[in-house]
Amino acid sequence: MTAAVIVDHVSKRYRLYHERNQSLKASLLRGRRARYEDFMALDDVSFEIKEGTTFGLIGENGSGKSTMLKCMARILRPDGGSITTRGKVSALLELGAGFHPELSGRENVYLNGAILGLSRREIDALFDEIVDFSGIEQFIDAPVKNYSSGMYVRLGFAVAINVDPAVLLIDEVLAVGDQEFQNKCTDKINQFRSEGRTIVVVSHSLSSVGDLCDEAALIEHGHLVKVGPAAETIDHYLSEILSVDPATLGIARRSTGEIKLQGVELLSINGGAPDVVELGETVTFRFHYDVKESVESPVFGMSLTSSEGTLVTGTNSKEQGLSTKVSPGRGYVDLVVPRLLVAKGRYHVTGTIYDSTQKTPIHEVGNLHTFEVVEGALRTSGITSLGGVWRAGA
């Protein structure tokens, strides 16, 4: 496969001055030579991106993640090394990167346009649709100034997506707006994976990576750690530099693409507080999914852990006999519970898909949501309540 990307023993130096020049006059007496020392923010990093893959940069803050992103788009020039990318590269680098605060986002829409090399004839045919994605129309006359911090990133996304790209570069933006725009942002970036475009992203939600990315890079204090699967790389992460058993939080375990969990509803009869029920309560689990290719009787699972570790219980759809073909599309399943015999506490909830034999993981995610049990007419020590009813002999 044709590498859309090439990092070739890039390293990349900053200068961290101890001081500041207060004057002229101190200027002179030092002879104008300020004390700094070199900082290596990249050092020696080399790694292929795949054409029509998405590729993520990880690793804790400061770690050179968007220094390299960056790199990758010419922003910053490598001290050592170089960068090769094939066809056009558009990025989403900072919330608002290349917007003017005085001038309207109309007018920003054009400046961006041109800054990423379209003609305006160009700009003017995307332009409705860059508006209708931002979902902002009625405040596109508006100085950008006046922007929250939400039509900033959903404005600034809406423009580099919609240019043609045929590299996409994120830092640190999947997570702005509300869930609408997310999901909205999620279909976009996987039609531009169906496309066979490449996508970069610097993020610090692992699940979003490990969702979204078929390979990653883990990156610590500038350099290369390891690259390779997301969630392999995800786990090293976790496990090696952490210090974090990947099992206990919401991470994509294991993805082979063609279905997604998106996450867990809870629903309760009794209309209570979201994600708090009461000990015996008749509940339910709705599952949502996002199917990219079908699948012939897919087994759902789930899995109670408690806070401290503890696996409760556990159950498929393939013990209730529940067998259908899912279809490209979101959909949702359902495990209804007539009463939840759990004692109080936090619990978190590992949802599972595998194929019809059981034998190969679709997708797992650990903690795909976390809820509480209170109790209220029931109470119950231990984990669990037998539920049962006490009866007095004749």
Ligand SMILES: Nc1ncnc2c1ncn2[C@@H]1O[C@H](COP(=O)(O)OP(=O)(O)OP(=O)(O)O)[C@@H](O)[C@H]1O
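Numbering follows the first chain given and starts at 1. Remember, predicted model here, so these are calculated numbers, not experimental data. The term rigid core refers to the most C-alpha atoms you can superpose between the two forms while keeping them within 1.5 Å. What changes on going to the form predicted in complex with the named molecule:
With the core held fixed between these two forms, S66 has its Cα displaced by under 2 Å. For E51, the Cα coordinates differ by under 2 angstroms between these two forms after the core has been superposed. With a cut-off of 2 Å and the rigid core superposed, E215 has a Cα displacement that falls short of the cut-off between these two forms.
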The other form holds:
Amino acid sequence: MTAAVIVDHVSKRYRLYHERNQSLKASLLRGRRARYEDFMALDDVSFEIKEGTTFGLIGENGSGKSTMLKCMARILRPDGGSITTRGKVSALLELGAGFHPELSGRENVYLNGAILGLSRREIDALFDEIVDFSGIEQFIDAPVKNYSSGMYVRLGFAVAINVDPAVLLIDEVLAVGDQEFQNKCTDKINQFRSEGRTIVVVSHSLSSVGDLCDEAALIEHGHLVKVGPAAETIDHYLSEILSVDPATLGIARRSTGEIKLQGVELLSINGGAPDVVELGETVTFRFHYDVKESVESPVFGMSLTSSEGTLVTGTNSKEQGLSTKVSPGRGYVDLVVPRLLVAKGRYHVTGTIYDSTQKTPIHEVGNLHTFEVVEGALRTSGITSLGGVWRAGA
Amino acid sequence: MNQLREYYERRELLSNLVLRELRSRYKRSALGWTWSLLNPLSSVLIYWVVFGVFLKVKAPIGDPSGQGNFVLFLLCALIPWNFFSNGVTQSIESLVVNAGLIRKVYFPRELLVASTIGGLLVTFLIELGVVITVLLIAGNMVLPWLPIVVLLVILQTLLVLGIGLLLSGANVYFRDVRHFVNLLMPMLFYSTPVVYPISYVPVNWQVAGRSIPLRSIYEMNPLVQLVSAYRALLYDLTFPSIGSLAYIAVWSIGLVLVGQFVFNRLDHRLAEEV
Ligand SMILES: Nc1ncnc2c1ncn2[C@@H]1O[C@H](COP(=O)(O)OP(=O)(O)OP(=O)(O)O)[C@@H](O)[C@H]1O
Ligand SMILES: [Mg+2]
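Could you switch over to the form predicted in complex with the named molecule, since the one displayed so far is the form predicted alone?
Once more the chain from above appears, this time first in line as the rest of the complex follows.
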């Protein structure tokens, strides 16, 4: 596989000014530029991102993740080493895109499109899709300074993802959107991946990095600590770095790394299109996991969330009295649903593994899987179906 | 040459940025574009009253046009001067003003300087159109001279672009640059024959028993040549000397080259310093 991004011994130095009064007088008096110290934000970092994969950058605040992404986007120029990218790069950095506050959403879409190298005609063709995806048709002619931060990110993301980039860089912005938009983004990112494009995400949400990314790199104080499969990098982060600092352990509880959910498979007896289930059909949710250390009777939990973000239902294996010891290696548990009685629409599956006390989640993945329920013989209105049968009276 | 190709390749973006410039300039102002004509009108009024009426500056009779109107004399130089002065002061600020864009997306940053000047060039051309119409009404048949006026406009745009490139990067590192230029601009204005004819400048100046060739020194300023060339074409209806056109061209092209060179050096750390 070819590399979409090659980071080759990259170093980036910032200047930390001791007294930053950019004044000529001060520097003339001192005989040179304002006094500063060099600060290595990135120090000899090298890794490759394969084409068609999703890559995560993790690390503590100030470790250099955004700096890395800005170097990839060519906004910053590395002081040492080089970065090679293949194809068009589009970036969505902290706090959204480079919009002009006084101009309307529409004008900004055209401006940003032009910055990303599109011609007017190309943007014309994409415009409806962009506005549609952002979901802010109503405000498209209002100046963006009046947008809420969520709307800002929506439009920024819609532009960045619809301009047909080969490499998409996302820095910690999607969390601003509401649940509906986040689901939309997850879907779009999945579609993006399946089209063989490359995505680089910076995120503090380890569960979403574990969820989205194939590989990940851990950066600490500008140094590359680890790069490799996402799960391994996250484990390394949790055990090696977060354990040192108890203050940040809040995130660590999310996954202790002993056992990890790998994914869900939907098995239906009719065997129709994958991830499309007919209302009332029998389906099996198969949760695949990977165990590092044996866990005494873990509890498996799952919940369904509708595309609007409503929690539809949840269940766990303890309620059903399932008790099983898992030993290192891969395995799976099944949740058999005799009749799936939720109304038509898209649903997201959240998977959780607790220890036997059910207090500590060992691993939780927010958006493990998405599937669609369609109507067949059985129809319903509202959010669920009773699955009942009408009979005529005597 | 590389830079030329870059400008050409990103012309779509350049025109977009110019449009943005034009659109945002008079956003939320009731008079909108009328302002771009009201501003020069008010300065013409002031200079006419102060210099033409109070100080009795006499416009020389145009040769061969025979024109002697002080307001027309003023307009032919003031409108190009305004383009120069606004172009320099605004393009110096163009990077700082667009910090949000520079920090978020990559594109050749010199386009910000170029588009700021591009926006002003549009206003300049409109104003020039108005002036030409007025001149035609006043009986100055300027039409045959227009191709050379266009050449002058191109040279002047390059001159402004060169200064903009040279100073806008520096202004990111030292915000003093802007204040310094604001200080310098009125000096330049009065050392350029806009509100008075060049004949008012003594050829020789006697100081402490020595004779200083003041006029020759004065004429070394490329702006003097530029303004005089506009005036020759529009007011006098004669061809400016080839020497002075060449002098302007050397300055313009030289400044663009130097400006682009300096800009490239400073471009390195723009996104983090701005
Ligand atoms: N323009 C700048 N000038 C000086 N120092 C900077 C500049 N930008 C970033 N830094 C420093 O570089 C370091 C890395 O910053 P960076 O934004 O890359 O961190 P990060 O990993 O993205 O952090 P976070 O998780 O908080 O977003 C920080 O110590 C920061 O203070
Ligand atoms: Mg960051």
